[in-house]
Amino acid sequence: MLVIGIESSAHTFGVGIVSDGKVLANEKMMYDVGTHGIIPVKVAETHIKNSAAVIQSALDKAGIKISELEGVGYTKGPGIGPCLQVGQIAAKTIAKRLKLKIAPVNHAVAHAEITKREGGFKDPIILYVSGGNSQILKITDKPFRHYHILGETFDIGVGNMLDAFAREIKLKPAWGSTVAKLAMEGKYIEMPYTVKGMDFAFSGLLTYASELAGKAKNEDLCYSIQETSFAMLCEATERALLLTNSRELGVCGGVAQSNRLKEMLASVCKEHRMKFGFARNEYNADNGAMIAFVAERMLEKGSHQPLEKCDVQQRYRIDRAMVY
């Protein structure tokens, strides 16, 4: 089945095309956060400006015409409202024009499912770490097949925390990846550490590190905030692995692009002789291919919505979405 997927939950407008689970195209354009971060209305305006070009680029990359498409998927949520709406409108326009069935996809499920495929996993614990989310997940079949949340952040996602700190010390671009580069030259400063069972919190860490801005070297602050937050994630995830007797761990989401986090998680798994894996960075970053990948499965199982019911939901929790 030839399916197009549109992702627009945050700063990326991504378009992927999938056929029988194989990715034929995965094109994107991103909003430049500079030092100011994400401004929803401006991001949505950028998505509108870029949408037609990205869709055409994906079609060209896949070597197909738009008329050959057999299904459509889009990110329903979670995400930023104005940004989600751009992808929703684009997807509904294609579906209406071509009279195709359309599947609203949960963004987090898409990250987890493409990581399961990439990692060759059967029944893993998934650590989902992105800008807006930080969750420890495992599939359950009760009361329906979905990702059960074993643990999650009490406040903000680890990605948002690192991005906010990057803005605080005026890094450009204000991303966690910029924090990671400076961290390579830093030394550790003790910082607040908040883990409760399999849950964690990052706002206290962010406040403490921000108060030290200008009083300590940026390299030391970046190293310390990164090491502390990643150690918190590793502790909670290790606990989840052991309490559920799981033997596989996958990490996904934007922060899963961090080599340091993957190194720390790999160390946990090595100690317990567990399998560890992750998707390629193009699938950890927000992308349309993961949306198309899940949409194809949904459509093949008969899960689709009439156009008038294809909405967006900013707080679309992963445990509310059925997995096919």
Contents of the next structure:
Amino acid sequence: MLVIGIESSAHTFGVGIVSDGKVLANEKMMYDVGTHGIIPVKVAETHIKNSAAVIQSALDKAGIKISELEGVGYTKGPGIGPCLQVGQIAAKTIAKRLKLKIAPVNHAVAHAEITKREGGFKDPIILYVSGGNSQILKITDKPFRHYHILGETFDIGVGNMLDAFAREIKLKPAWGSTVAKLAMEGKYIEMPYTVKGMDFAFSGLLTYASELAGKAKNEDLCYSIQETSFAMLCEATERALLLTNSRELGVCGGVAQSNRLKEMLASVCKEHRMKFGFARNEYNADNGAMIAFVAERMLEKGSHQPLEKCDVQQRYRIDRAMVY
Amino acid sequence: MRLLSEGAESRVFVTSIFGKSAVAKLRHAKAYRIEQIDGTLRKTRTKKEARAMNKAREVCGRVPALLGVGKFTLYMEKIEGTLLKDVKNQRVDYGEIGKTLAKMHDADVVHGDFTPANIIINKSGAWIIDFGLSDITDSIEDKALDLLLMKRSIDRKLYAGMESAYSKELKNSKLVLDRLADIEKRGRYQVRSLA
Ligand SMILES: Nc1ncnc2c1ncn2[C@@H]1O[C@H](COP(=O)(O)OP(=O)(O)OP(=O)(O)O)[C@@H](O)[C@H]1O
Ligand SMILES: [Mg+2]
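Could you present the same protein in the form predicted together with its partner chain, rather than the form predicted on its own shown above?
Full complex below, order starting with the chain above.
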């Protein structure tokens, strides 16, 4: 089935085209967060401006005409309301005009599922680490097939924590990846470490590091906040792996682009001789291909929605979404 | 020393101290985190666990005696018996478990991982082990979470027996039980049991 997937839950407007599970195109344009973070309405405006061009470039890349499409998918949530709506409207417009079936996709499920495919996993634990989310997941069949949340952040996602800290010390661009670059030159300063079983919390760490801004060297602060937060994620993940007798770990989401985090998780798995894997970075950043990938499977299983039921849900929890 | 069990943060060995059988719980180094974080965590957690065990044993008597504390190692009395999670055809007095937890909470010892994997059953009763995630705190939320973990892990009738003994033993148990109901209503925890 030739399916187009549209993703717009945050600062990326992404369009992917998939056929029989194969990705034919994965195009995107991003809103520049600069130093002030995401202003929802501004981002949505940018998405509206970019949407037609990104859709066209995905069609060109796949080498198809829009009339050849056989199905549509879009991100229903979780995400930022005004941003989600841009993708939703674009998807509904295509579906309506071409009379195609349409599937609303959970963004987190899409990250997890594309990672499962790319990593060649059977039944892995998935650590999903992005801006707004940080969760430890495993598929459970009861009461319906879904990603069960074994552990998660009590407050903010690890990505937003790193971005907020980058803004605090005025890094440009204000991203976790800029923190990572500075961290390479840093030395360790003790910071608060909060893990409770398979759950964890980051706001105490953010407050502590922010209060040291200007008083300690930026390199040292970046190194310490990164080492501390990643160690917390690893500890909770290791506990989940052992408690569920799992033998495979996949990591996904924006923060999964971090080489340091991947190195640490690989070390956890090596100790227990477990398999560790992840998807290419283009799938860990927000992207349309993963949405198309999941939408195709949903549509093939007959799980489409009538147009009037195609809504967006800012807090669409992963454990509410059926997995096919 | 024979390896008895391997957990996420520690290895438990069987050994003997002064001719009595004992276990050594060693928090081994974790290669994934830098030494400064790893060393500090293992040291403070070992100390904290020792403190909670001692306090809990003082008030409820149903905790293995600590025989020694190293930098990263706890040596304690070995409790013979079966983990509650593996118990098959043995009578278990859930009322006693509730009473023991009440005594701990009355002294502000919160266990942090109060599940059938961390209780050993033998002829003399139920023994509480693994204070690795415990804390000394008057937090009503943390106390309610101890109850919730057990509630999610065992049969409803058995839990009811445990809870009623708990509330008879603990003066301000109503606060804890009300909070437990609150937490369950919040939903976040409802869908998250391992079982
Ligand atoms: N005092 C004891 N007497 C007998 N057996 C013990 C004792 N302490 C621990 N054990 C055994 O060792 C196992 C692990 O101990 P404990 O739960 O304290 O370690 P842990 O590393 O926190 O484990 P996990 O991470 O799996 O919870 C227990 O399940 C039990 O079988
Ligand atoms: Mg244990």
